[in-house]
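One chain comes next, on its own, written out as structure tokens in the form predicted on its own.
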Amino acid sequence: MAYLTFHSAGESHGCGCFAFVQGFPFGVPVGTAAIDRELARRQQGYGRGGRMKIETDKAEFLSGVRKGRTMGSPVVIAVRNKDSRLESAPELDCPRPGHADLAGHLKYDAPVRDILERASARETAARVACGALCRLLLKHFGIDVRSHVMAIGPVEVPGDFCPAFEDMVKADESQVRCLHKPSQKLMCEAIDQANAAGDTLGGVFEVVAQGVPIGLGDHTQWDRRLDGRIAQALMSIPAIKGVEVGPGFANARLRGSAVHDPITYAPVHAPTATGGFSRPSNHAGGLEGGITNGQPVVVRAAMKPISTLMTPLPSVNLHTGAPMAASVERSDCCAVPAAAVVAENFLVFMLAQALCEKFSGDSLQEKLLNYQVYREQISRVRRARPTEKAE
């Protein structure tokens, strides 16, 4: 059993979003400032829609939190819904292609409307209430994540575009999340064509982590590698298709001369995260073996274009069979760039959860104190150790 676990519940026109957060560790100090400017970033971005100008998220904690900092006890976020008329929002006959409107209406025997309230995007509004919380725990570690966009439809930064992970902070000052200026300006072009045409568009952003230490996740069994389970996180988020770490796809079509991250050493003279190893290049993003080998971690992530079109395709009546066109909902024409702020956030998770694994501990105090133990343990000098007789 994982010793930080989340679970969200919610409605997209219910009473709002809520976040569960357990095991997260006691004597954190915290504040609803912070999870509020993520919440903010995640409703920015150009191409969103109504939704955006009705809603201004805040976050509210419902329990966990005294005085300013966590208990030890679950925490619990509420971001509450303006827009909450779950009981008179209408039926949907007509099924979405892409949307899990039929698929979920044909499982539960349920109505259309009862499916997309929970499979909507709106829930991931708790995923980063619940990243923001875990930031305020990674900063302790030196921890941090950034992300911006690479492509959005046919729009794409040149392949050789690699932005500094201290220049990706810049990404929140470009409308669609991007660091490519000359880029900036045809990904707009591209979402009004696509807006202009009742259509929609996806994209492919870059998420990077920055100081994550040696060791995190594990070898040991399928489901406790640690790249497994980022890109599991990743493709839970609505839209999202695709995931690689780092360069994976590019990766396979090079010899592994040109792949694997050759090994570099200097003796160091205080306890560091990485124990004085370090690589010249991060080709494996970060991840070996499933754990974490001390470099950024590097996850990327494609989503496909938005279900809900205001010129929809052909669909059937639920009700008659009859050839008709899909239902339309209030809906966004582009949201990669809100995506990418999302899944930054649930990276930090998913980087918080594997920490609170290795580095054990009800408090923030042991937690740090675990991990200044292990970094003395890493950065210990081992070349002269005899070898030992065999049994």
Ligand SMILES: Cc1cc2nc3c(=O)[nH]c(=O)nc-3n(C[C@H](O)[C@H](O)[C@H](O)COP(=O)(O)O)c2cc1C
Given for the second form:
Amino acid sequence: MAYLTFHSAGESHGCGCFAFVQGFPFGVPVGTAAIDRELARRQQGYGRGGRMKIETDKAEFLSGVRKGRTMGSPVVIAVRNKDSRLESAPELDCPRPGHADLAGHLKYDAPVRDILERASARETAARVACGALCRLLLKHFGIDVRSHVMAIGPVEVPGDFCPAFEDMVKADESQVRCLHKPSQKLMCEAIDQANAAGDTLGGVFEVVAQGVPIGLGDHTQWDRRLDGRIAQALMSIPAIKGVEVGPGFANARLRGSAVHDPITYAPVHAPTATGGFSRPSNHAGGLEGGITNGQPVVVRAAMKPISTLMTPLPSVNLHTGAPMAASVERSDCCAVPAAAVVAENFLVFMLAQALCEKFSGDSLQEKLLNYQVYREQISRVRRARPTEKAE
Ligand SMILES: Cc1cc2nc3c(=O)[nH]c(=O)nc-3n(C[C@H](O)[C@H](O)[C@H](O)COP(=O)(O)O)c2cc1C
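How about the form predicted together with the ligand, since we already have the form predicted on its own?
In what comes next, the whole complex appears, and the chain from above leads the way.
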């Protein structure tokens, strides 16, 4: 049973996107400025299309917040659309390859417009709003999440490029959110070339969570494993087609001795989130057996090239079956930097959900107390346990 849940509502050209967050604890100081900051980050990036020039996303609390702190009741956040023309938006006769257009049209027996309005990545504004809210909770537990872009189209950062967590804040200074300076220019050039050809690009990004305590997620049931839950969350972001925990695919080509992270221990004199246990490496990406192991949680995701091509691919007219070029909607050429921000905020939500399960309590204060007790428990100085005899 997940205590903290998120759902969204809204259409791309409806009145807005709405985040419904249930199970968020009482007493967390919140404000729209912190959410607006994350929404603005989602709107950035080299290669974005016209929509992002129209929208200036701003959050509005519709419920669950009073006097600048959460009430323990469901939090609803609205992000209004400026480009709101759902009733007058044109119908699409030729489904676009790579979109939900054809499958959704046939499955629902509905106009393509009714499908694409909800399938649109505009929905990710609601995910970011939810993640930004959860970030305000996680900071009380010392958890921070950052991201950076590793590849756009054919341009990749070198394999041994491994930025420090502290440096990842600088990703926002780059239009492609890449920390490897020589690659930044090449990525922009690759986007320009694809754009000029009416084509699009995808890429790869990494999201890292620091300060995550040992023990979030659970090994006892398949749907409690946090690695699987995070993979589903990231894979559900539009256009994400691959997820790995740590360097998962590279690990598969190595021997176990080169992959698994040795365990070290040094007694601690004050409670900590890792109880004195440490690892000199983090090839596991911070997750073993579906449980966080106290190392940073590291996940990477692959985004396919944007589906809408300005030089459209062959499709068919849905009324006549005649071959025709796919319909063209206003579109990004590359949205990898924005997708990294979406993933970052959605990982924040997944960690907040796991944290709320582990440290129960209706209020922030109660959760912090439970967290403190847990830190004391895992930080007790190790000694041999007396053998207990069964009665
Ligand atoms: C931040 C972000 C922005 C996106 N912008 C566009 C876009 O402008 N045009 C487009 O065709 N697809 C865009 N996409 C991807 C599509 O929404 C997605 O490919 C499509 O809905 C089909 O879903 P699927 O790729 O997950 O199968 C974007 C995705 C993200 C995460």
